[in-house]
Amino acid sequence: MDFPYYPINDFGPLMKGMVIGGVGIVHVFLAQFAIGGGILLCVFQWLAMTGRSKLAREFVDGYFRWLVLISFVLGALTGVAIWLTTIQISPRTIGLMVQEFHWLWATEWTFFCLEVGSGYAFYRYGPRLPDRTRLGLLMSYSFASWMSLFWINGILSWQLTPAQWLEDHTVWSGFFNPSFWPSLIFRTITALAEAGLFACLVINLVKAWTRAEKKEMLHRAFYFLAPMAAMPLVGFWYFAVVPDDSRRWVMGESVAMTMFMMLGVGTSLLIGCYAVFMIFNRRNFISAMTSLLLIALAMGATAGGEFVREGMRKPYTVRNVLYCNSVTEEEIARLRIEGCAIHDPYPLKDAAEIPTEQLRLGAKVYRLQCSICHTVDGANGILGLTRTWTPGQMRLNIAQLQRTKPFMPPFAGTAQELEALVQWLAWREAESPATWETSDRPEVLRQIQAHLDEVGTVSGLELMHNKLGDGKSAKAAQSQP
């Protein structure tokens, strides 16, 4: 059997989802921000340069210091953090990016490194050079700042578009993908609007400057929230090449995706008016309490915006190629065969506790196919969700996961192996009590293998699709096993 198993981390009652979620939407925020700050720090350079302001020059090294204690030091650390938690928790996933991308992920790099070689370079000795030079220096970070994005941007969203890339595996065509212009100038926009609202809270911090001085600034500052007029346009450009039934789900047939949707919709536009409004009525006066408002608005859009984009991928982490319990599709059949835990050479946490053999292989089914995105009796736990279901309901809801819930990756395993995950889930809906009788009857296994191979293989957005007559009626039937 040359099924890859990797350990698995446990995060007790946090979905193992959250834990990357969290950890990925502050470093995309911060790394936002320093991409909008080095462009921004470009624009204030040039007006001190040619002068515009009296003031820019030293705004550009406050704001800068702030720029590198946030973003370079919080950015670097959260950037670990991600790498560490993502191979603990989807390391064949993690594996597929880099295989098919390592040469990309290494020009990545190069550019990350000279944006930190000459970020440091600009904090250490920023004050003392020439403008010109300053103005280099800031003009090399915010290059390498944009195109570390570039480069990320492509192989992230590869995950939801591959389009070409599956029928040619090249580089260019998962690079190139149909939401790599959109995804990208979003997000560009995004830290332009981050930028202007950090320059905002650095104003305010400035005790020298009179309140006069201040709102000058702050308007220059408020200049970098316009682009943010386009962002519906870009918004609509990205859904609409993203596939039909990822579009269905934000819009409105997964209500989690909608409601966060709707919170970055809703963020957006409230920081969008409040900078209209400020940029056309020059009397106002923005404080440092309403900065950091708006900063926290800034955030939530954040949140919103990287959880739908991560729930638009659901079954996959790559589309049409790798499962989210990491599973391809073409592994499914013979996982229904050979089964998917009976190999699996890693020990179980408290086997000693579990009294029977049936139980501890459904514990270990549950690791490998549910644990990515349920736990037991956490969040979104895999207990609360089947505690009203009987046992028959159990077995047929399961077996054909894919229509059960069309975003759910098809059962793969064996009519064993999911009468032992019924028996676990049972047990533990019992508080794992200290003796349990093994089910084994034959009648029961073969009602099972009936709904799995009545189902078969086949994935729920096919499912979907077919029901709709697109067109892949073949392609479903050759998934049958």
Contents of the next structure:
Amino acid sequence: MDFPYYPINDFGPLMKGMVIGGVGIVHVFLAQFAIGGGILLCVFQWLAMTGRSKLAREFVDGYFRWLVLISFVLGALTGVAIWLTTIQISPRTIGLMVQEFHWLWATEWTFFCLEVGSGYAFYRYGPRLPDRTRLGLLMSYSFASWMSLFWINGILSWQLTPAQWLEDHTVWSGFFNPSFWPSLIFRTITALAEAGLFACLVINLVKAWTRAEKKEMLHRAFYFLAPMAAMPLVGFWYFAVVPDDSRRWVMGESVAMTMFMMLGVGTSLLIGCYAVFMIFNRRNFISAMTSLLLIALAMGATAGGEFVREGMRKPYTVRNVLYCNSVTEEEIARLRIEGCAIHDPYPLKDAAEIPTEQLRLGAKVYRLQCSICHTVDGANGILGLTRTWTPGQMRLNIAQLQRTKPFMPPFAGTAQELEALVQWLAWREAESPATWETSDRPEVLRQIQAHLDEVGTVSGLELMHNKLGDGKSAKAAQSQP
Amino acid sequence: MYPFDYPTQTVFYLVLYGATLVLHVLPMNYVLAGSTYLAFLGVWEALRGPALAQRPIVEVLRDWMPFALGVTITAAVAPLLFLQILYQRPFYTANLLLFHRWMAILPVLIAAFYLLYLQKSKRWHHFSAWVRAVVSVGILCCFAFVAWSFTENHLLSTRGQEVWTEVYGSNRWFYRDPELMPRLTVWYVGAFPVLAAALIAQFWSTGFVRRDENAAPDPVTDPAIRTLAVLALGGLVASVFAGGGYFVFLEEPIRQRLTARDVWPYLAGATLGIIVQAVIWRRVWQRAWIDGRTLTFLCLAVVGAVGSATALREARRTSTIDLNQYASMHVTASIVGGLGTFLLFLFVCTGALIAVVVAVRRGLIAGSQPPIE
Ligand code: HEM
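To complete the pair, please output the form predicted in complex with its partner chain; the form predicted alone was given just before.
To see the whole picture, the full complex is given below, headed by that same chain.
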């Protein structure tokens, strides 16, 4: 079998998506701070140089220290972390991304080098340098960090909307995909807003300034939240170009996704209200505590946004190419004949506790095909979801997994493997007794095969589109919003 | 000559990987050996009181370690990328098998990074000698852990399906490979000559070290420079022994691979690099000064030795991983677009970095002179 088997790890009660989402949120949040922070510092340096603000120069040096301590350390390492976590969760996905986009990633790396070089130069020598050099360094730093966003944004947005790339497989049609620009703009706005909020915190922490001085600086910082006014528009643009099924998950069809979406929108709205309050009334002041609170809200917004972005791709990690469980669309038909889990070279960690060969196979099927989105009895626990079903219902619903829920991939294995999974679920549900009868009646397998053949191997999204009768194939529908 | 018998695309990625890995190894050695030095000195000072002769080295290290770590991590991203094209399956598999134990390098590196900033801070000298010693030893432990993890992961990736299956089933978090300690030792002792060369280059650029014999001997500088020479010479001798020991330790087929005719150039390169360094350091030890040309030779010898060692390291790996089985992946990867973009921005960003250095130098000079009015 030339299927790339990897040793699959168990994250216990945590859904794997939650793990990657968690690391992702922290990283994105810090990276946005670094990017927006760079731009903000350029502006403040300019304010100082043109005599518009006497305090700006001091502020720039103070803020930069924070930026280095937070973003150069945590930002850089969570960046590596997200890479390594992606390998843990889905080696095949990251492998495909590396294969397709390694030159653009390498390009991003050249900008990392520039970012680190100019950043450290400013950190070390900034206070001793003349203004023009300072501005030059800051511009180099912020341009480089924004460019790293530019490159990674293309690769990440490709996962959801590969569109034209599916036809021509060229790197640029993958990179400049339909959601590239809206997400780039959206992230840039977010980065600016975040930098503004961090600035408020830093300003509050300067002991030497009077309240009036702080107030002046706070108001300047709050201008960086003004671009948030464009967020609804860019948001609509984004949702107009993503596949309509993805849009529907967010707009109510998936409860969890909708909740995250609400979280993102709600927190952004709150921050937006505060921004209006500050920008339009020059007498208002904001304290360190309020700044912290707003930063926490921004973190919430990032969390909502990142979960939505990650979750919206279901059942794929790369739309129309690779399913979340690391099976490609193309492979499913073959795996239904040859089997998948049965060739998995990695043993079960708890093999000794599983009484029969069939149950062991079932456990392997679960590990390979379902464990990426489900846990056994934790978050999105599979036992809980199938508890009320009879074996017959299980056979039908799993054989037609993509019809059961369109955000699940089609089952990728033989009827024997499916029956093994059903038996394993029933055995686990029965609290793992020491003996279990093997189920190998031919009529059951024939029935399963019939269920499998009935829906075939097309994705659930395609089924859904066909059912909705919009006359177009799902592929066409998603590439032409 | 190794590795040019592989298909062109494979060679292409191997060369890129090797070149960028050297960029990682050089600052990594600085961090590894530098943290050892600081830890050693921290304990020494706690036991015996201030070691004034070591101050110049200590101050430079304290000051530059966070930057060196930043460079180590940033430089590591490129080889990490090319590695995933060359050895995708073995690398991912080893990552997955080690799981939490592998991922632990990240929190450990974050902790080490902040401790380095603490070590650099003005507050540092307000701590008692013992606190300082404990922190410095802690930092060393972090980096030793990371180095060990990379070696462990590397070795596991070379072992193949049978071992992987066994390790997965065994539920162990640590992979104990007999090669681990001998290999790690080579890395570790080899780091000291690199550190010494980097430090003397730093001293040279700040004018701390005498650049010719006419300058009067200096009671502060000269002992520090001699310490570097001892570090370097000790490291070089230890590297030869550690390298030899590791070689003897290897299995016969691997040994044959490493002495095959097509890797001779690298054996020769490493040997030459070591000899040149040793000769230069002996002279530095005698004179306690170094001129620009000798320093350049020293740096070239370091890069030559590290580069050759990197190539030999690859020959070791490809003696147990058949790289040809992944050749078709390298071909597929090589036809995707973007190489031109990479080269363009490599050029642009390198230029910009040079401009940064020039601008800072100019700015510092302008800043240090009183304005003319
Ligand atoms: C100070 C921290 C670090 C130390 C001490 C360190 C040490 C090492 C060592 C000893 C090796 C050689 C392993 C062997 O050949 O046995 C190595 C290789 C490598 N390191 Fe680092 N490393 C550090 C940080 C990093 C980081 C943060 C990354 C990732 C961004 C990284 C990426 C790599 C890569 C890709 C290799 C090649 C691995 C292979 O070919 O199997 N290193 N490192």
